[in-house]
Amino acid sequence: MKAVILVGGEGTRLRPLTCNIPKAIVPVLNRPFLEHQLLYLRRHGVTDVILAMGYLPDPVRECLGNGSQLGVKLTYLVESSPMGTAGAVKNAGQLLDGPFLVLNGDIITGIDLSAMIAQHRDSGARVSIALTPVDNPTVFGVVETDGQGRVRRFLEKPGWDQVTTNLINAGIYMLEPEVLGMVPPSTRSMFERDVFPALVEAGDPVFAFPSDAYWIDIGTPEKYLQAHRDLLQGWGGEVRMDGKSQVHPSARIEGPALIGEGCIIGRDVRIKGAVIGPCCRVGEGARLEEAVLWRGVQVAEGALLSNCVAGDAASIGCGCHVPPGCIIGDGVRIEPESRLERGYRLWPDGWQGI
């Protein structure tokens, strides 16, 4: 069993966190995001993985290498221009000689892949699509099925009077290799719009695999923060240390929380539900609640950070207040006593985009 992970996007919704690195390796609980997906695949016996890449591929290669440290084998394919979900997998067609999985490169989930693989084989499907329930299906494309789990149609962003299901595409597919014959070579093509609806219309067996397991798309800052809160919740009240750090005896760390290696936590610091990356320094009397700090962040005395993200080497001045939803890019310096407004995004100096 092989899997293709689609990691070609520029991560524009997640900027400024993705100005300097691709979304595939933004840290989640102090580990590159793709590590979580690769370990998820490995738990279900899938160890041969193709990364379909585009934006900033070199940092991913440098980070993950050949995958052996994670118990998987990685193959990198880089597209010169965006080819869409189906087009990207078509490029990997010569490596896919049997049924294979496709995963969007921005989801964290507990969907039972082993059960999905078994159902695919038992049902004789050409395509199986994992589905997940949402509270408001009108902002998604829903997938309607019949009583036997066969997909009947796809309905994009239905009005409430059109809603017949709250199940949406979860971004995990299992396909038979001949399906790629429907995808034109060297052409931008989408499974969701071009391939799957055509298969359903032609009467080909396209089956759903609905699951109410945990699922989240980390593609926005709000969801990125939510994923950290959700994952930490599973730790109960545990405080984990990635390695050795200096924590002042008067500091109080309330779990769940994660402290990276090489950090210095000062006098009277209060930390609750936060993730602190390696080599961070938190000054005397600072308060961090549900904040996510990347590598080398400097938090000065008396600063208050709540439900926000600070990128690599960001600097938070004395007495600063960083409220919920704020996203501070790599290397950004917040001047002492600054009061940001909720949801501000601060970009790295000199970043021009692409």
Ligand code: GTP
Contents of the next structure:
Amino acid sequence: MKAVILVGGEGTRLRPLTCNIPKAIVPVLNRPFLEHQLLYLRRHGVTDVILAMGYLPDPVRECLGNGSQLGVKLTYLVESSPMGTAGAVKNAGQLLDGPFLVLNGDIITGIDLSAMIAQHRDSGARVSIALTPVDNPTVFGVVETDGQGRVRRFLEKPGWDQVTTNLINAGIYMLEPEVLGMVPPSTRSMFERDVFPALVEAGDPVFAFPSDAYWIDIGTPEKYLQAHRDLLQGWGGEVRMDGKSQVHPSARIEGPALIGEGCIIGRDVRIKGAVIGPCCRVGEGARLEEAVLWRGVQVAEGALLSNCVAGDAASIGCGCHVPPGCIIGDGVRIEPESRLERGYRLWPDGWQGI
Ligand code: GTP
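Having seen the form predicted on its own, I'd like the form predicted in complex with the ligand now, please.
Now the full complex is given, and it begins with the chain already shown.
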């Protein structure tokens, strides 16, 4: 069984975290995001993986190589311009001979892939789509099914009076290879908008695989932080260290928390529910609550960071307050005693955009 992971998007909603690297390798618990997804696939016996890339492919290759360290085999394909979810898989068509999986490259989930694969085979489906429940279906595309689990209709952002289900597309599909025959070559097209509705319309067997297992996409800073909180919650009160770090004896670290290798944590520092990347330095009396620091972040004395993200080599001056929802881009320096507003996003210096 092969899988295609869609990692070609620009991740615009997650900026400035995706200014220098694609969403696929933003660190989650100090590991490139895709490592989590590849290990998930491996747990379900899927080890032959095609990465459909577009935006900033080189850092992904440098980071994951041929996949052997994770026990998977990676094949890289790069689109010269974004082909959309279906166009990107069509582009990989020559490598896909049997039924295969497709995953959005930004989801963390416990959906039982093995059960989905088994159901796909038993049902004779041409396409199977994993579905996940949401609280507010009016801001998503919902997927309606009949009593037998067959997909009847796709409904984009229904009004509350039209809502018949709270199940949305979870971004995991299993496809028979002949479906790619319906996708026009060298053209941008989307499974969820162009291909699947046409199959349903034509009466082809498209089945749902609803699951209430954990599911989140890390497409926005809020969800990125939420994913960290959710994953850490599973650790109970544990404090994990990725390697050797210097922690001053007076520092108080309350689990769950993760500290990367080579960090220096100063006197009277307070840490709670935070993830600290490798080679960070946290100065005397600083407080980190549910903050996520990437590699080499410098937090000066007395700074307070809560429920925020600081990118690689960002530096937070003495006594700064960084409130919830703030996203500090790579290399950004926050002046001493600064008071940021909630939800501020600070772009890396000189970033021109695309
Ligand atoms: P935003 O710009 O924030 O909307 O993010 P995105 O476009 O990166 O992600 P979106 O949630 O829209 O797409 C879901 C998944 O499909 C992500 O993992 C994207 O990387 C991937 N994706 C979206 N468009 C393309 C594309 O044209 N080609 C490829 N290969 N992947 C794509």
